[in-house]
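Below sits a lone chain in structure tokens, taken as the form predicted on its own.
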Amino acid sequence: MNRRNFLAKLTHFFSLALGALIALPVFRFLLESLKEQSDSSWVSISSADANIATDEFVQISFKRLVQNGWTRQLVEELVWVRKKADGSFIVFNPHCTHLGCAFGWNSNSKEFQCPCHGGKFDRDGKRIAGPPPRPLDRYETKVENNVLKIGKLMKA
């Protein structure tokens, strides 16, 4: 091996090593983000036997791990939960579909009422009055090992 071939092979080796050093963090970042999406798609919010009366809404707070860029933090969130007669659950996002104000459940009139612009929704989340353009957003739900879990937010 002459000097020219040796330097060419050495240059190729260092080029490959430099490319691997740059590519490894990128692959790790992509793999971690895919793994987190699959693991964190369901969040436990309550026991399925908790104090949730059938056909009444209860506001439940829970903590969700939120990744914002490179930082992760536990964020407390609220949802409205109703246990149906068949034992399944309906879970609503607590923000009005008009401008995102927090709405409340009025147990006397059996409707959700948004205090910002007068939006009203029935117990199934359908719009019955006011400016909201669509029904309430609800989460996918499942009960696993007697724990109520929510998944993706489904916009109507």
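So that the term is clear: the rigid core is the largest set of C-alpha atoms that superpose within 1.5 Å between two forms. Just so we're clear, the structure is a prediction, and the values are computed from it rather than from any experiment. Residue numbers count along the first chain shown, from 1. What changes on going to the form predicted together with its partner chain:
- In the core-superposed comparison between these two forms, the C-alpha atom of P133 has shifted by less than 2 angstroms.
- Core-superposed comparison between these two forms: the Cα of K142 travels less than 2 Å.
- Once both forms are fitted on their core, a CA shift of 2 Å or more is seen for R28 between these two forms.
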Contents of the next structure:
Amino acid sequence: MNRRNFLAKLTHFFSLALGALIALPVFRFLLESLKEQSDSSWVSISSADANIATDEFVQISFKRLVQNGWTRQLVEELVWVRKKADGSFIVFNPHCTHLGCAFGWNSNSKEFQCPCHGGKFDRDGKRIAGPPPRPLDRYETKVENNVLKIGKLMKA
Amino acid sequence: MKIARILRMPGEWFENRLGLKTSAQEFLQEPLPDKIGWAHVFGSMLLILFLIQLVSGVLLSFVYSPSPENAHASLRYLSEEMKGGAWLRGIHRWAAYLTVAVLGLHLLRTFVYAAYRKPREATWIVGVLLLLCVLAFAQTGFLLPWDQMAYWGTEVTIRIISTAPLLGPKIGLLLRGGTTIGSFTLSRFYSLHTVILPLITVLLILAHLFLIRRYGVTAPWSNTEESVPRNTPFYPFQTVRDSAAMLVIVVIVFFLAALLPAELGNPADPSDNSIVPRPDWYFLFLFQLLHYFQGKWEVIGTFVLPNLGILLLLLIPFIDRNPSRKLSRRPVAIILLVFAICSWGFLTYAAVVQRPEEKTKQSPRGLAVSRSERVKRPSEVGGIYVLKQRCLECHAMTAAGNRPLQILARNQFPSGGSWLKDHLEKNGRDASLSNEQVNELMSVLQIVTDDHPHLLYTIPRPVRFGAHTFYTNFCINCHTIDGQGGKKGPDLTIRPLRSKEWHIQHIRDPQSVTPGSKMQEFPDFSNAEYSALADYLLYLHLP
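Let's see the other form, the form predicted together with its partner chain, since the form predicted on its own is already up.
Below is the whole assembly, all chains and molecules, this chain first.
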């Protein structure tokens, strides 16, 4: 290898090292930002013996303390709640699993109907019609000291 | 063989259309005069530093929020909550410092080699404009952290700009966006720092590079251009030095950033005038200059001399008519150089030596409402706990109360701690007051008898007890809250929000939630005290 080739190789090596070095903080930062942060803390949404008719859906709004970057905000959220005959609860996230539109409960036909693209779900969240790819998303639920709490969002 | 040909096709297509390879080769084969060497790597170093600033600046802007309410909080979040955030800020700051330093060397080298002479005057002028851009970057970036030093330093800068004759006051107004530094100042500086200056700088860099290519690199120490053989191609003989130097400077920046991350002071507080603003190291000489020109001569230091300096720099290629490039034949240039370096060195040294003692805050002091809309200091919040315990059985805080004895009000304020102690020993039921309790009472009584006792009414009981615990135990020795307390630990006034359980666990055993924490363990508080301390900390962090 002559001097010229050696210096050329050295330039290539230095340039590669430079590129790698500068990429280091960039990837470190971007990877950190790509981490999905799921909020798995339990939130109280209602009193468990509140006036909820068995096997009928009601919409309940509650406030969740959301950490948004360096601020914390109380954000109002909605859920669809059904009390089962055995006293346990089913809580659905109010967004259609197709493209996230808000759906409504049709108490005559006993089904959830999404106005955007005609998605329909039955009372257990199973898809009946339309384009949705999966059943409705549910929250984990528990009753503690007579308070209904929801936890992690479970996607089927 | 066929596959290889097909694989090459897209490359050939692009090469035929764009000719990038050909122009890159032309660029790389540029013949350089002999004797080009390590002294010529500063330009490349500046280029890589600028690239680092672009990249790290974009990443910073992913988090930074340019408003007075959020700027400081967002950077604190970046530095303390995000992994690698402190490093990122450190990189941006150290690359800035080193840009100024390397720029100085680059300027020095160009001057020593007299590389600014005909036909390269324009290259030099563009270079000086780039220098001004770098200084403008430094000055606008200085405000963005929105800490005390940023706020008060920028106040001084804008005042200096405003002293310029004719347009000065108008430019000051435009920069500040009003009569005081606020939202508009911050958003304008942000826009300058992240949009306007980068655009101008990129254009100037392109012009600088274009001009360097057009006229070639000056042959060192030779008076004529023609006599110097040019048979060293740029690649690889100079690129190897350039890339090595670039690598070294990047490694230095990254190491310094990891070792000494950028500091973040307390959030800007317009009502706190205890701050003595000081510029970063590269502006210290200008700062020191102001000491020598006062009164009506001030404008000499703030406007005339700096601008004369810039003008001189710009005009050097036209003033310098000396035909020789050898330093030994350029006495005027040598004198000028020595004078410039000595005066810069002297002024910077003088500024470092004369660093004033930081004013200590009077503590405890009465509450000025402009300082904070809420009472936060441990002695004040804790004071109301002691006040309720010891005083309110007999006294009322306002005239509205119907307590049997005196109203705690202005003009009836006890004149000193010993008086208070005596008074309580004579009249109080529980006679013994510790010194801390006396201090707490003294500081809270100042608020009670001030115009703003209502600020105390809304503080919940656990918070009062927590502050009392904080003040009378070990916490205050290390932690500052709203300007009161020791400096060993972090200031607790502004912190990212955490849960109560986190704080309790952190006080009990800091290592368990913050590995590597320097704080000692406090396993012996009662449960009520832990809970109250956490309540007090959360109270400090309320929006």
